[in-house]
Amino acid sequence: MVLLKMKFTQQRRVHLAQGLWLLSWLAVMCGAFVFCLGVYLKTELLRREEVMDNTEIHVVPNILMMVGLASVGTNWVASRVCQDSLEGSRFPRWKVLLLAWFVVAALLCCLLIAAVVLSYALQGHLEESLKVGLRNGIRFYKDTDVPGRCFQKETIDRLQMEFRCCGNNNFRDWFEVQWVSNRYLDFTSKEVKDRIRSNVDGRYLLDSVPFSCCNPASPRPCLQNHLTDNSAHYDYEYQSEELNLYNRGCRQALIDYYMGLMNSIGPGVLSVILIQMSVLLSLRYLQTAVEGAMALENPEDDSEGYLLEKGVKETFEEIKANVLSMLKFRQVDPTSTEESPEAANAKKVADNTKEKAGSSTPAS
């Protein structure tokens, strides 16, 4: 049973080839689109890698690049094709390569999706990820002589600067971690050996933070040292005073950045997704409606345009049946009563053996 079909006269085929054009210059534009969008979150998360434990999350980027120069190439050949349809005599050299074109337009379109599922899936692989890269880009803030180290303190103040943000969860990860360097602390001071002398590893803990943290829309100026002694500072109260300092955590901070682009990126695709499907469904009848019009007397007569020649479960069952027979190709049928030429032979000697054997025996 025919799937879907449809009559078509020679003025109804010359309007599905003109609109199948431009709607394949539409896709061309939407693959470049797909393809750029998939550069800027590539580099945006090649920006903040230093603060990410694992690149999991860069397989979104990829295939949205991957797809979207596949799907330029490929509705490019779909302009050629509606264009070679309006002339009977160009269209037959591409009826062997439209049946790779349907295959590589429905992959196309399969990982689009795979593309969308899985930047919401991979949310908590990229929330782990930060919250292990923002750790120890905090640990290691104040190693700027160490090598592979070095720009660790500017890229953790960049960041905090430009989300507005502190720390891993809030600023008091600051309070758990030296994050003065070595180099900068005088040894021979006594509150400097106290501190040590008191902190666990003989770490230099401080309850501050570095100035990134201070938020410049606050009235009052920066209080970045000594934020847990109340006496240290005029008319402040730790417990209950707003501090000037970004409340939230850049972890929080980059997760909410990150999930917005790819919210956003998400209903793009899809319309990209629905503008490709359009493409190979309008192809098929296209390819069905001119094959029919070609096999008449008058190539100008109505034709039948289909999506599949049978239905849903035989063309499955035909392309299984297909697969198959593939596999099988060249295999050795067990129960096949042909002979190898190879245990031919070694009958052929088996017999002239016993026959001289038997020859070679004395008459009685």
Second form
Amino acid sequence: MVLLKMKFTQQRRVHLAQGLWLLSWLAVMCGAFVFCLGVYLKTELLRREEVMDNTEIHVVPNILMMVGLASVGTNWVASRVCQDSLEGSRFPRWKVLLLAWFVVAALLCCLLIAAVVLSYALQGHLEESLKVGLRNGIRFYKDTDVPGRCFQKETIDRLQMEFRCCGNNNFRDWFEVQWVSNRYLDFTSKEVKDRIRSNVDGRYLLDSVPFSCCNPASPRPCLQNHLTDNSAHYDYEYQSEELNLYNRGCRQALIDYYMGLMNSIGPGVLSVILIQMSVLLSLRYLQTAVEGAMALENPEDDSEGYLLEKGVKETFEEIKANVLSMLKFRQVDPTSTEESPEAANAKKVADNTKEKAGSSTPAS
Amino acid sequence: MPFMPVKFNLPKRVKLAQGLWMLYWFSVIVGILIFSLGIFFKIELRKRSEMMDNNESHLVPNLLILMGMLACGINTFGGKVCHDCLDPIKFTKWKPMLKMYLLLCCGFSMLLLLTALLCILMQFAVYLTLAEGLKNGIKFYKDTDTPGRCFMKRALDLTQIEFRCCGNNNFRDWFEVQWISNRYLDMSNDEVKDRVLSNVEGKYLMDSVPFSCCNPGSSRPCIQHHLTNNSAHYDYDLRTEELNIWMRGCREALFSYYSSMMNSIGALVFATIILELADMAGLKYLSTALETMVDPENPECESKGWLLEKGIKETFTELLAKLKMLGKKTNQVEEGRDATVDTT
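Now show the form predicted in complex with the partner chain, given that the preceding structure was the form predicted alone.
Zooming out: every chain and molecule, the one shown earlier first.
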């Protein structure tokens, strides 16, 4: 019992081939689009790599770039197949390649779905990575004379200004680190000495924040120093003051930004998956219809196109039977026990595809 | 004796028509580009209109938008004429309009020249508007409670951060105005009272700058206050300190931004003028080549094309004579009218 059988006249076959040719070129452009999306996402992640601790999240843009390139090639092959499909002499040379093509196209769709799923699943990892990265950034803010860290200050300042955020969780993170380098502290001053001695680690801690935390939308000129001391400033109460500094932490700001980016990429990738699936299904119909026509006495007659020669369950049973027979065959053969597991797997997959080719092209 | 004559046979005519068709469509794209640049420029002026006191002149972007639309229209018409010209029936439809069309193209090129010159010359106006606008901006920085000016502080802060500049000419402009509102000054404090009294106008002046003047690239946390007092900060010398705050003035920064934009747009408009002239020359050649066909029934015959029917000097004298005739005619009409008025 054939799956989703359809009748194809010569006219319909020609229309299918033409429509599929256009669709596969559209899919080529979609592949290029996915590649560009991957490149864009990767550049955005690389721009802020200084405040990220690890690069686990980079797997998403890497997959997108790889799949984009692969789908450009794959869909170009599909368009060539379409061009040759209506000529009886040129079509048979594609027969062997088509099965591999179907496997590759299905694999690309799966990879794209995996990329979308990963972009949500790795959010926790991204957050961890940012937490550690920002903590280090704030700790090394003052080390503008240490090679390898001398741009940390500028990076953090620009980050806070661009994303309108302050500190890791909030501005109080700045109270816990010494962010003024010892080079700029006057150690003969009593005030400085008192502050350092009052601290266990001998650090110069302040209840102040850098200028990059200042919110330009505040109606009052920015108050950076003595933030917890209400009496240090006229008409100031830090518990009710909301506009003076940025309230958001940079970790939250960056997470929101990257999640927003991936959410907007998501629909684009999903529509590319749909287009790829439709190319796959249409090519299968074209292949079966053209092969059916070529097997007839008069190639211009009506033929049938289908997705699977037998039903889903039966095809599955057939594949399983073939795999088992392969295994049995190997068990009889004593030299097979020396084969490594990877080689055995590869052989199984290769045999699988050969059997599939054998079962789906009975006309050959 | 025609000016710059060229002999044409059928393949040459066909090639000229095809090439000219593509050139016209390229000109349409350039027209669209000028239109979008005009819109972009208008948006950029609107974005920073607070820095220019909201009285910046929108003449140049409006003119660019108009020129872009005209270019699209004129060049589409030209492309259509080229498309039809090799078919003699269709060409006879367009023939009478061609002279008018070429005159229109001439006028359009003049307008483009005017636009390009304005792009270059209006930069002075932008400079003066910026100077005035920034001076007022710094003066009204503290007025965040005055309706109509409450966003000046935010606009000026964001401009200084984005363009990496401080003050109008330089950071000392902030020393001359009171940029902290009286609402946030403790008037009962002795220090505040001293400062206000020491000033003739009763302003609270400081040698400090707002936080938006700070340079993130400085290796030292930003020093905003007591800038001229070297002893107020450890290891600090105003004369040698370059990285602490932005040294450039915002007028300079904004002007160089707008000036580079206007210069590039002006260059593009000049290139468009040359493109239009090439279009006109091509169309003149094509139309004369089609009109002077020796045997109109035989499309394969030879023909001649030129830019001007007579030489430059003769065409010029003819034009002057025509203008004189036109002037005489209007005088005669006026004299006739005066005579009839007199007789009545």
